[in-house]
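Read the single chain below, which is given as structure tokens and is the form predicted alone.
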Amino acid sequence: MIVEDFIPKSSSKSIEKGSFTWSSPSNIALVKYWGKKAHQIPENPSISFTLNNCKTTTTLSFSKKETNNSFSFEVYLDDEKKDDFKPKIETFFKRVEVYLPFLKDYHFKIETSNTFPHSSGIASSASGMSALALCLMSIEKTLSPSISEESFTKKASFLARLGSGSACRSLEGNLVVWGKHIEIDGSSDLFGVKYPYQVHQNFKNYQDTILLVDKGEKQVSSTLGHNLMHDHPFAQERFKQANKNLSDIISILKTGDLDKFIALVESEALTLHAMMMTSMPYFILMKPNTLEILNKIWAYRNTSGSKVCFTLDAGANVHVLYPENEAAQVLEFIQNELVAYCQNGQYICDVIGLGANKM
């Protein structure tokens, strides 16, 4: 598909007020993106898992306004009316406008919460933009009902794309690839698409418990990070790195080779971190009780040989990934010693889900 094919061509309908409300998840990725082109194009594929219990759910109420000649919107979180959220909304309207020509015929009031406390530390702009998105796409389905479901959600994806890179993996679930690969059918630089083949049962239900290290604001945002990608000395290389990843990945998910899945996340994960120690300008995300929780990690799966082990995103917090079948053993040791690192002793248990829902 190209851009082009998600401009509307005309409304059958019209509608003068209402409402819709989705809850969308957020997502962590186990091949990560790292640098990004123009109009949110990443520069290598990546493929995430998707969450279940850390998620956003957003009302967008809607009706129609005398003029059209500007955006028109306010925007609460847990009830507290947020004007600093409204730059990067009126940034994601204006380059969604051509593919969402209504914008400027309704005033929005957008309503949303985060099932995670919004200053944890988690990136809540996947599980937000994606939420915002299929809204605004409720409306159209509204305007235009002939749009399948299948187009619904490639096009939500589409637009929750160039509110966050991350959030069009959030739509779907339980694995979901962004980027086009010559392996993935089906796969694109413009929205996320389910992963198309087979997964081994030991994945089923993998558990994911986010330890929040730290929950203050980054000192680099991630847009910032990507940027300084572009003239990184180690650019071309990582970029190649992730391809061969996310091949090596479908042999490890199809036969449930759990040493190698460790291997590749954990790779991935410092590789992300690497790339932003060796910009210019350099910067360190991850805090020293970071590293303190991987040594644990590593010295409690040598000597416990469990299949536990780490991804982490563009901070400081660890996910700490591990299958279903011992999910008490590795609770109790993230309990017993993992827990000392967290900010207040806080940590949330998710495991991988299937998507976003409509309320």
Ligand code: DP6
The other form holds:
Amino acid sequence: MIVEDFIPKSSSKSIEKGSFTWSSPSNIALVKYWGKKAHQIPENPSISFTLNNCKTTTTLSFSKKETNNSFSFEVYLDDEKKDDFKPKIETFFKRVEVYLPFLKDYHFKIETSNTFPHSSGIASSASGMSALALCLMSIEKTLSPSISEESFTKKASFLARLGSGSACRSLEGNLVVWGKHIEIDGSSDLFGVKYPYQVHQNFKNYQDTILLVDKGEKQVSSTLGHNLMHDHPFAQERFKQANKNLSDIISILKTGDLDKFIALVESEALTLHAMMMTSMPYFILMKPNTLEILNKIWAYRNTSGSKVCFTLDAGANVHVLYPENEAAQVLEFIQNELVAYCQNGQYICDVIGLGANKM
Ligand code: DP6
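Please could you give me the other form, the form predicted in complex with the named molecule, since above is the form predicted alone?
The next block holds the full complex; its first chain is the one shown before.
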């Protein structure tokens, strides 16, 4: 598909007002997206587990307005007006206007809430932007009812990407690939696709316990972070490595080889942070407690033979990943040895999930 395919022909129906609600989860990348070209095109393909419990629920109410020369919207988080969210949404609207020609015809009220604490350091952009994109697609479907379910999801992912790249991986479960990769049929730079190949039972209900090490505002916004990959001395090697890791993960997912899975996933996490440490300007996004946790996980793995591992986002929090059959032991280990390193002892238990839902 090409970008032009997402520009609607003409709509057959009209609607004065209404409202739609979608709930959409966050996701955690195994092979990371870090670095992008113009128009939110990723420098390398990525793959993520869709989460189940960390979600954003968004209600989009809309009513026709008199004039259609500008965007008109208001945003609420947990019933509180959030004008500081507006610039990001305005940018999103500008990027998607050509694909949703009705955007300036309506006034929108966007009401959103997260299941995870705001400012927990958990990015709400993936869940938030995917939920908003789905609500907008529900309007498009009302105007053009013939759109198929498949095209609906594909375009919603395409739009979500223009809000936040990783958001395009949040619509479906439980493994999603975004970015063209020669070995993955149907993969595209324009939208996320469900991972199309065999996945071993070992990964069924895979657990993700998110340790909230630092709940502060992100030190480096993702936009700034991605930009650091321009002119980065190791960028091209990194993009090559991500492509290779995506090739390698295909057989890992098929055979259920957890040792290889651990090595690949932890290496990806540390490489992401290494890229930030070796850019100009440079950043260390881990905190001392992040390192304490990684060392504890390695020590526990050595002594117990557990298949627990970690991954990281562009921040200090740690995602602890482990198979379902180890859930009880690993949770005990987390409570006994890791929670002490979390801010206010906070952590969130999640598991891989199936994607977004219309409410
Ligand atoms: C480290 O999707 O937040 O989480 O496209 O600028 O909104 P923008 O970036 P964003 O970047 C996420 C980066 C990451 C890795 C990943 O999720 O693949």
